[in-house]
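Read the single chain below, which is given as structure tokens and is the form predicted on its own.
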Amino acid sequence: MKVLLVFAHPEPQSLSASLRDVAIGELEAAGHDLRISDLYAMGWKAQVDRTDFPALGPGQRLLPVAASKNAFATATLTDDVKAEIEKLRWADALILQFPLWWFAMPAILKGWVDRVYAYGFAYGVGEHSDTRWGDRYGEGALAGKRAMLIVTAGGWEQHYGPRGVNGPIDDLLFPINHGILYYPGYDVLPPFVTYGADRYDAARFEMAAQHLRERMRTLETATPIPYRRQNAGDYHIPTMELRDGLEAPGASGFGLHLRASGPKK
């Protein structure tokens, strides 16, 4: 496979660095072909402005998305997002590996998503009509891919269990893995997340190492998260909700969007 690895950490000791190196060590190892973008050493722009629409004239107002939609069809995007652009086009998998901040990515990775994401290319494509809305939620320009989290949080496994006080670490994760993963067509498989991360010791280390080598090895065989895809019949269209009698018995909120025969995380 071909692997776009996006790290996302300003420390080379951290315990993220030390994981993406098992990560990287054991997909080399299985004759891989990878690529990394580590966003703070390419010191990589978060915030969309006008510097990203060269074409866009002094006096024209900046409107993100026709700005990026108009930039995108005439191939004026700046040369970092093309090149991040051309990356994702390369991969068969995309990895996206970030400390849990705040209860999302780090600023820098949500601004590489604001930047490479552009119209035309992962969002704003595909048909409109009463029987589709768009290509998206399953389908899209990275349709038949795969994506994955590679997450460190700093609290407790339980305190993002069911009934943690953070909340549970899938519905945190839900706007990633289901908004920005799924959404352009990525199969996304589970994420695998550390805990504690401020107090690992050389055993813990070994241990959360020795997971995501195997995570590593079953890149391409894992059962994706059983998202429902957009067009396949499960909402009504326009309104995209989700038809009544289709969700699995006191399923609600963000669990309603996973089909309820499929396989379980």
Contents of the next structure:
Protein chains: 2
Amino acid sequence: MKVLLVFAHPEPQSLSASLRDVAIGELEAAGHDLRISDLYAMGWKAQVDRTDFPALGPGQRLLPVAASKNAFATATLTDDVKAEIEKLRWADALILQFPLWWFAMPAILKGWVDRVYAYGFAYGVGEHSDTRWGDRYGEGALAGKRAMLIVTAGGWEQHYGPRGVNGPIDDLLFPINHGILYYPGYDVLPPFVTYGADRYDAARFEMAAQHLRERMRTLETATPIPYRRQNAGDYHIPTMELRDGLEAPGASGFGLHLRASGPKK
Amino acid sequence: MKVLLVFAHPEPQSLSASLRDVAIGELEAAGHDLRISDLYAMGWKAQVDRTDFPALGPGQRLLPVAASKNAFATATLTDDVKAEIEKLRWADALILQFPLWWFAMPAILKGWVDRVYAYGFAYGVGEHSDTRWGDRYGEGALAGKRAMLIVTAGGWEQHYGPRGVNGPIDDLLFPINHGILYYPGYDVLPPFVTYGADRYDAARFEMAAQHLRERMRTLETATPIPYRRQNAGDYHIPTMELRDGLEAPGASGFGLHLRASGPKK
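Next block, the form predicted in complex with another copy of the chain, ref. the form predicted on its own:
Below is the whole assembly, all chains and molecules, this chain first.
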């Protein structure tokens, strides 16, 4: 399998980097073809701004959606963005690895999403009609591929549990797993999350590394999170609200968008 | 009241900028003292990296938490970060205004949080004991102040509704409202969110502007989101899990962290 790992930690000797190397070692041992986007090492530019759209005239308003659409359609995106899009097309699996900062990805990785996810590529694709609302949420340019997060969190695991004060980790990651990965079509695997990242010792590292190796060994076979497909009948079109009665008993909020049970539609 | 508005859109002629000017006009008319951090205009640096910690030796590992703690304690944070911290201390109310990109804030604003929220200022403060787990979630350096989001979203309002495919807007914003604003102590007001931002006409703009003016008029008096205080007895310490039976009937996930009813504890 071809795997792209996008890595977002500033320190080459960090816990994140050590875990990345564990993942790389395991993926290479399994014979996968690997490419790495190490955003800090690449000097990745985080913010979306005018320089992202060289075709935009000096007096023209920067409307990010319109500018992205035009730049993608006319192949005038910047070279760094084009290269990342090419990597996403090449890869059968995408791994985003980052430390959880303020319950979200670091700015440099958010900027990778903001810039690389062009209109016409990651969104704004497909037909809008009475039966379809574009190619998104399970369909799109990256459908048929797999994606997964590797996350290091500083806090305690219980603080991210079902009743933990930070909110459940799966809900905190929903905007990424569902909104960023599932949206353009990826099958999203359950995330690998390790906690207490600032209080690691050798024994905990070895435990985490073993778990991570196992997750890398099953990258091709693990069962994705059973998010509902947008255009498969579960949602009203065009309001895109879940039809009544489909949810698992007691499900609400983000949990509505998981299939209650049964095989993948 | 002293108000800091942090603004994160690259285009001075955008809908976001027009709404910002509506908010500014209303706040000034009410006699508030106003400061603006226009991140794009300031050329704000988004990514956390070594240059944020000038005291860090060239051979020293960059551990962001430790580096932040040391830099804050020794007053060696960079001048741009120090200036923002001073503005946060000055302001009685903080407004973060941004377009919702990929269900989160733009990278440049995330980088403002990542860099300005120093250890010892926004986190890592207060005593940890059997009865307290630091000054956070309702306590902290910014307690007694108010905060509020102004958000423009590209999608349809229904797509962000209770059963909408994107997930409910309040849940999508929970990592910001609860995890970034409530964490260091702010009383968080319900967000102002406007939808369909790419399909605005004059009539819709005037409606949104009226609503926004009303929200600015009530900035000082509106009732905050009733998040639970961490150290007021609702959570087990140190696991910080909500005690059984406190939640509203049927509440789960992020909803657990709202007080079920009654006056503020």
